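Single chain ahead, written as structure tokens, the form predicted on its own.
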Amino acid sequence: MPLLIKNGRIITATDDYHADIYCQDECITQVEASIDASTLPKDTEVIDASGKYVFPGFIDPHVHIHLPFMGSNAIDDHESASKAALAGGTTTLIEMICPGPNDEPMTAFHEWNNMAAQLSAVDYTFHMAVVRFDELARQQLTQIVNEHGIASFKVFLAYKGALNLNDADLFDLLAMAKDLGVITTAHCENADAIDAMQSKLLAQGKTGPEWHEPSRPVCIEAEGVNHLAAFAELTGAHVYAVHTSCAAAVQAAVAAQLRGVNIWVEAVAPHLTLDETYAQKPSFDGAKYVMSPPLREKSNQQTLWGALNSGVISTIGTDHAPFNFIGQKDMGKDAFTKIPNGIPSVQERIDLIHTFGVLTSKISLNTMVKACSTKAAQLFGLYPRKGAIRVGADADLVVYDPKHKHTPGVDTSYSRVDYNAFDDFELTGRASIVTVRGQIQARDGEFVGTVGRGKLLKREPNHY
């Protein structure tokens, strides 16, 4: 069915200006100061976004959906997870494929991407996480860029014996990578200096979800930092380092991009609106904000915005990990270590950083298009089909009330984890209408689309 939206005042990462848009065939067809609706087909649904901002679909980065922890998995699937990313305005999903490391990469390709072709209602792709890399693997994750279009690698430079890779290893990766054209994304961390803080910190009795942020300190992160920014210095590949939590890690970004390492930086909105203080919270409450990077002192926020307004920081995901706090969290009781990692927040991102981005003058309506949207859709090789108000973008389509005020709670959350993070937050701010390819999936925070609409994103790889 044709979709007209009047009289809305449109958002983009540049932009900001009153137009009507016209979408049919799935693709944007019109953009004009004013569109004549009775001119149009008559099947064509007129929405008046009077009032409202539109704003390209937005797109998240960092997600984890399918996730296997320690024999447990995360408890969404790819139909609660996309509802959840529908309710709050985000219309693409960028989910990292984690294999274990006796896996084989094309296996783990076809197990993520047949669970999200059947459930998901927003339209996906992958970052492939690289968990060994023997000649068996590296003709796979060629043939998987080459042939299915996913154009990005997932490095782990922490999770010890599980998920990092040698250092070896690494700049061979790095290497291909840089020759196939795909940008390698990157968990910061040191997997060795963790082990040790880890071990040292339960050896001392101390097992509480409080001692998580002990056991990896920003030094840590900065230290992971600078490790991928030398690899790529050495060969010359573009690499983005993930949910950037702390000052230290930025500075350590910042230093290289000076001297022309090609890095881009995410932050996550778990670490721009939560700190120490959450993981602190007595009676094992504080396992419900353990992350890793895990959540820091209330005064990196700052620096957090600060590189998002200047542009240093690019993007802004959500590292959507959904455990839940009874029977999973839990499994960490005794240890902090088998605490499952994962701050769920798809449905609450947007509104997030409205309210305490936008609300609060730290960045502007253009920049959190662009940290939300555009500039993963640049990055990632889906720019301007996604993330562009253009004639010829998909209608992906977010008409956004600037002035509805909520509080997220675990009844109006479509992720299925038993609590929710934000739930002593008041929220401004609320995705009204949400398309997907010109077809209504969201109205007011209520899904409303049709399961199993979403497709799998095609990428060329643009990072040479």
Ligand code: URP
Given for the second form:
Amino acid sequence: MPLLIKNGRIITATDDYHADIYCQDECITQVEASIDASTLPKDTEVIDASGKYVFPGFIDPHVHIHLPFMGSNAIDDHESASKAALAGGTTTLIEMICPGPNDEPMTAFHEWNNMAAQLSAVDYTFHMAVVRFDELARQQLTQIVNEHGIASFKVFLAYKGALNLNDADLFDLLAMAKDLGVITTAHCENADAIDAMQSKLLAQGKTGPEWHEPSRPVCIEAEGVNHLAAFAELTGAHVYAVHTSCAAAVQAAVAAQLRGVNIWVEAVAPHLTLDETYAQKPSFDGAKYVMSPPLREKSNQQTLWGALNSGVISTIGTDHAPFNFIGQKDMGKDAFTKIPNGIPSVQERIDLIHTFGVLTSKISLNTMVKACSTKAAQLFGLYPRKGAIRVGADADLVVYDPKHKHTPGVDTSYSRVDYNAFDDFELTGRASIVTVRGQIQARDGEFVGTVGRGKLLKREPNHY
Ligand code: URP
Ligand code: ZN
Ligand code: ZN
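Show the same protein again, this time as the form predicted in complex with the named molecule rather than the form predicted on its own.
Complete assembly follows, chain above in first position.
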């Protein structure tokens, strides 16, 4: 059905103006100061966006949905995660395909893609994690890029003995990524250093969730970013440091950027809004706040916001990784090293950034759109189909009420996780209408769309 959004304040990464938007056949077909509804087809749905913002659909460049990890499986599926995304204004998800070290990349690609194709209510693509790099993997990864349109890799410098890639393979993979024109995203923490620190702390009887941060302090993450940057410098590959949590890691990235390394930086909603004191909560409650890199000392947030403002950090994702408190996080009751890592926030991201970034004047509305949508589209080969409000772009739009107040909670969350990490926050702002390719998929925090409507977004490599 055609859609007319009238009287909204359109906010993109660069512009801020009042206009009407007309959408037909899944795309934006007109953006004009005033569009007369009486000239449009009779079945056009008209949305009055007076007093509201109209954003391009938000893109989350870092989510985990199907995730076999740390002896468990993340508890969302593509239905619950994509409903949560939509309720919060996110219309495109980029999920990490994380196979085990013995799995074939092509098998993993089909496994993840089949699940998403059946249940996703948002459009989606993947970063292909490389956890082995032999000849078979080299061939299959090339096919995954060239035939299936997955134009980004993921590597883990952390998680020793599980997802971690060794340096020889990292070098060869980045050399191949450079040839393919593919950007490589990376979890930057030194696996061996963490392993040693974990053993030391456990041997001292330091077993609670509050010891997770000390087991992987900021110097370990900064070393990881520097390590990735050095390999990018040697190979000429383009790289992207995911979920950067602290000033030391940002500084390592800036040092690399200043010497000409093509490195981009991502922040995620939990690090911007929560700090290490949450993981120190008593009675094992801190386990809800165990993620990697860990929540940090609060002053790091100032650097993250400042780096977003200056453009040193390009994107804001979530690293949505949902594990229940009961039955999953509590596997680590006797040792923090067994707590499945992750803090889900795919539904809350935009309202968190609006409340704690925009309304406190740390970043502008344009920067919020840039970091939460447009820049991810540009870096990952989705632009201008996604991340833009312009004629010809997909009609992925968010009509946003900047005044609505709400407190997140398990009762209003579509994620299946049994706790909400943000339930002591009052958030200001909420997506009133969310469209994916011209169809309304969410209204006022409720999913009203079609499960399985999401499409795989094939992408061309764009990092030569
Ligand atoms: O704690 C996290 N981040 N869990 C998900 C896996 C990862 O490292 O991204
Ligand atoms: Zn990670
Ligand atoms: Zn992650």
